[in-house]
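Listed next as C-alpha cells is one chain, alone, in the form predicted alone.
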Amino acid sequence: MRKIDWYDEFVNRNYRPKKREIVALFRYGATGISSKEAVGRIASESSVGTWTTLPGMPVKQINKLKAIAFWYNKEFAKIAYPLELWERGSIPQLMTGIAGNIFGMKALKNLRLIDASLPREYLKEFKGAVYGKEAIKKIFKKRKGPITATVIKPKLGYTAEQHAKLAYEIYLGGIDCVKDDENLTDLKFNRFNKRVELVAKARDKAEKETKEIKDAFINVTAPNLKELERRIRLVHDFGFRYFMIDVVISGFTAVQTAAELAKDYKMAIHAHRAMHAAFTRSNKHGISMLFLAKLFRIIGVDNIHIGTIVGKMAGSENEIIAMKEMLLSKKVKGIPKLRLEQNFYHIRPILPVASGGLHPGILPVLFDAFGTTDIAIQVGGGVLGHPQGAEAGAKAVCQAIEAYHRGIKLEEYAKKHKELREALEKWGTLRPM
C-alpha cells in the first residue's frame, strides 16, 4: 500500500537538539495508536506537517523546518523546534504552533504543554519587565518585601467614591497598594475614569499623612487596544507607577502592547491570571500555569499571581514553588515532569504574587514557603472582613508581617496588638476552600 502519512519522519530518538532550538515538554495520551505515532503527530501538526504526504513540497526546505520528537515514553515527550519556525518577538505566533491545533487532534485523548525552553536568540527580541523584583526598592523605596496589597471586596458593588474611601482607610492601615478585582473595569456604578481620579486623591492624602509610598493596581483590561492604551495613559497621567491587566483574558497581543507602553511610561505591570484555570488546572490536559508565567515574565510584567499553597485557589505546592523559583531566578534547572532548564539571560526576575484566601493567621505558613523578601502578597477578604473594618484589617496584616520578621509567634504578638488579636479571634488559622 502506498504510504499516505509521514508522521514517523518527525520522530528521531537519536536527535540531539541544537542550542538555538526551542524544546517543548508535553504530557500526552494516545487513542489506540503507538507512542511513536502519537508524538509524531504532535511534532508534525505543531510544525510543518499535515495528515498526508505532499509530493510537490520543497523537500529540502521543509526538512530543515521539521520539529523532531527526540525523547518520549508512554506519557511524556520532548520535541525540538527549529528557530526559523517562529516570528521573532511574537508570543502569539509561538503559541499557534506549540499550543495550537495539536490540542484538537482526535488521535490524542489528552495533551498538556508543561514547559518550553527558549534559547537566547529567541529571547533577545524581548526586553522583559521595567522593574521586576526591583519594584520593591525602586517604586516603594523599601529594602525588602513583601509588597502588600488589598483587593477591594466584594468584587463589584462599590461606587467609585466608596471604592476610594476604602482605599484611603487601607492605605492608613499600612498597606502599600489597593487593587481592582479582575472583573472591575468601567462599569455604570463605578466608572474607570472617576475611580482613577478618586483613588489618586486618596493615595496623595494617605502619602502625606503616613509618609509612605502608596500605589494602586488599577485594572486597565479593555475591549480593544485603543481603549487599553487610553486607560494606561490615564493611569500614568494621574501619577500611578503601576497598572493591572487581566493577562490571560486580554491575550498575548494586548499584553505585549501593554508592556511596550509600560516601558514608554516607566510603569510596572501587575498581572492578574483570571481564567487561567480553565486550561491549567488539569495535570493531563491544557497548558501549565508555570509556562504561562514564564511567557508573561518574558513579555514584561513585573508581578504575577501564582497561588499561595495555603489559600483558596487550586495548585500543587510543587508547581507553585517551581513557579516562584522560575520567576525569581536568572537560570533554573529542570525538574522532571514539571519544568525544563531555562536561562533568562537579560530578562529581569519578577515578583510572584500570593493571592486568594489569605488572612493574617496563615501568613506565617505562606512566608515559610515563599519567604518575605521578594514577594507581593494580596489580602482582600482578610483585610475587609476584619471585625473593626478595613483600616484595622490592614493593620492586622502589617502586624502579622512584623511578628514574622521579628521571629515572634502571632499569638504572642497579638497580646499587645489588638487588630491582630481580633483577626486571629475571627479566623484563627483557617485555610479557605
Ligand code: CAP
Contents of the next structure:
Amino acid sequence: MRKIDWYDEFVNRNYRPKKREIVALFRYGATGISSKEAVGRIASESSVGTWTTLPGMPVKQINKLKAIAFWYNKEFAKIAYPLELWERGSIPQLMTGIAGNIFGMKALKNLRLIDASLPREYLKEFKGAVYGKEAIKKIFKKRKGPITATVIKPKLGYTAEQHAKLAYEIYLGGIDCVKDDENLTDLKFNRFNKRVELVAKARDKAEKETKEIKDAFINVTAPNLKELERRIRLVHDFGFRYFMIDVVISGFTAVQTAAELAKDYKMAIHAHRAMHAAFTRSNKHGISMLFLAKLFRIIGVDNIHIGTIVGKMAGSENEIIAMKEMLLSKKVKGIPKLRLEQNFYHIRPILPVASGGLHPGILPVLFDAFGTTDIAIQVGGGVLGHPQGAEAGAKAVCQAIEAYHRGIKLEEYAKKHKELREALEKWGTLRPM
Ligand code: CAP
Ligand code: MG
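May I ask for the structure of the form predicted in complex with the ligand now, the form predicted alone having been displayed?
Zooming out: every chain and molecule, the one shown earlier first.
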C-alpha cells in the first residue's frame, strides 16, 4: 500500500539533541494509534510536516528543519527542534510552532506543553527584566521582601477620586503598592488618565508623610499597541517606576512591545496572568503556567503572579514551588514530568507574586511555603475587607509580616496590635475558596 504519511520520519529514539536546539516536554494522550505515531504527529505538525507525504519536496533541505521526537513513553515525550525553525526574538512565532495547531489534532485525545528548554543562542535575543527581583532594593530601598501590594476592591465601581483616596489610606497603612484590578482599565466612572494623576498625588502625599517609597501597579492593558504605549508613557511621566499589564489577555506581541518600552523608560512590569487558567489548569491538556511564566521572564516582566497554595486560586503545590524556584534562579535542574533544566544566562531572576484570597491570618503559612525575602504579595479583600477600613487593613497585613519576621505567633502579636486582632477576629485562619 502506498505510503500516505511520513510521521515516522519525525521519530528517532537514537537522536541526541544538539546544544543549540530547543527541547520541548509534552504530556499526551492518544487512542487507536501507537505512541510512536502520536509523537511523530506532534513533532511533524509543530515543525515542517503535514498529514501527507509531499513528493515534490526538496527532501535534504526540509529534513534539516524537522523536529525529532527522541524520547517518549506512553504519556510523555521530548521533542528536539532545530534553531533555524524559529524567528529570533519572537515568542509569538515560537508559540505558533510548539503551542499551535498541535493542540487541535484529532488523533490526540489530549496534549499539554509542560516546558521547553531554550538554548543560549535563542535567549541572547531577549533582554529580560530591567530590575527583576532587584526591585526590592533598587525601587523600594528594602533589604529584603516581601514587596506588599493591595488591589482596590470591589474590582470596579469606584471613581478615580475614590480610588485615589483609598490608595492614600492603604499607603499610610504601610503597604508599598496599590494595584489596579485586572479588569480596571479606562472606564467611564474611572478614567485611566485621571486615575494616574490622582494616584500619583496620593503617592507623593503618602511618601512625604511616611518617608517610605510608594509605587503602584497601574493597569496599562489597552485595546491596541498605540494606546498601550500612550498609557505606559503617561504612567512613566507621572513618576511611577512600575506599570501592570494583563499579559495573557494582551498577548505576546503586546508584552514584548511593553517590555521594549519598559527598557526605554527604565520601568518595571507587574504581570497579571488573568485568563491563564483557561488552559493551564488541566494537567492533561493545554500549557503549564510554569512555561508561561518562563516566557514572560525571558520577555522581561519583573513580577508575575504564580498562585499561593493557601489562597482561593487553583494551582498544584509542587508546580507552584517549581515555578517559584525557576523564576528566582539563574539556572534550574529538571524535575521529571514538571520542569526541564534551564540556564537563564543574562536573563535576570524575577519576583513571584502570591495573590488571591490572602489575609493576615494565613500569611504565616504562605511565608512558610514561599519565604519572605524574594516575593511580592498582593492582599486585596484581605485589606479592604478589614472591619476598620483600608488603612487598618493595611496595618494588619504589615503587623502580620512583622510578627512573622520576629518569630512571634499572630495571636500573641495581636494582643498589642489591634488592627491585626480585628483581622483575626473576622477571618481567623480561613482559607478562602
Ligand atoms: C486577588 C485578585 C487577583 C488574583 C489573581 C482577584 O484579589 O485581585 O486578580 O490574585 O489570581 O481579582 O482575585 P484578592 P492569581 O486579594 O481580594 O483575592 O494571583 O492566581 O493570578
Ligand atoms: Mg484581581
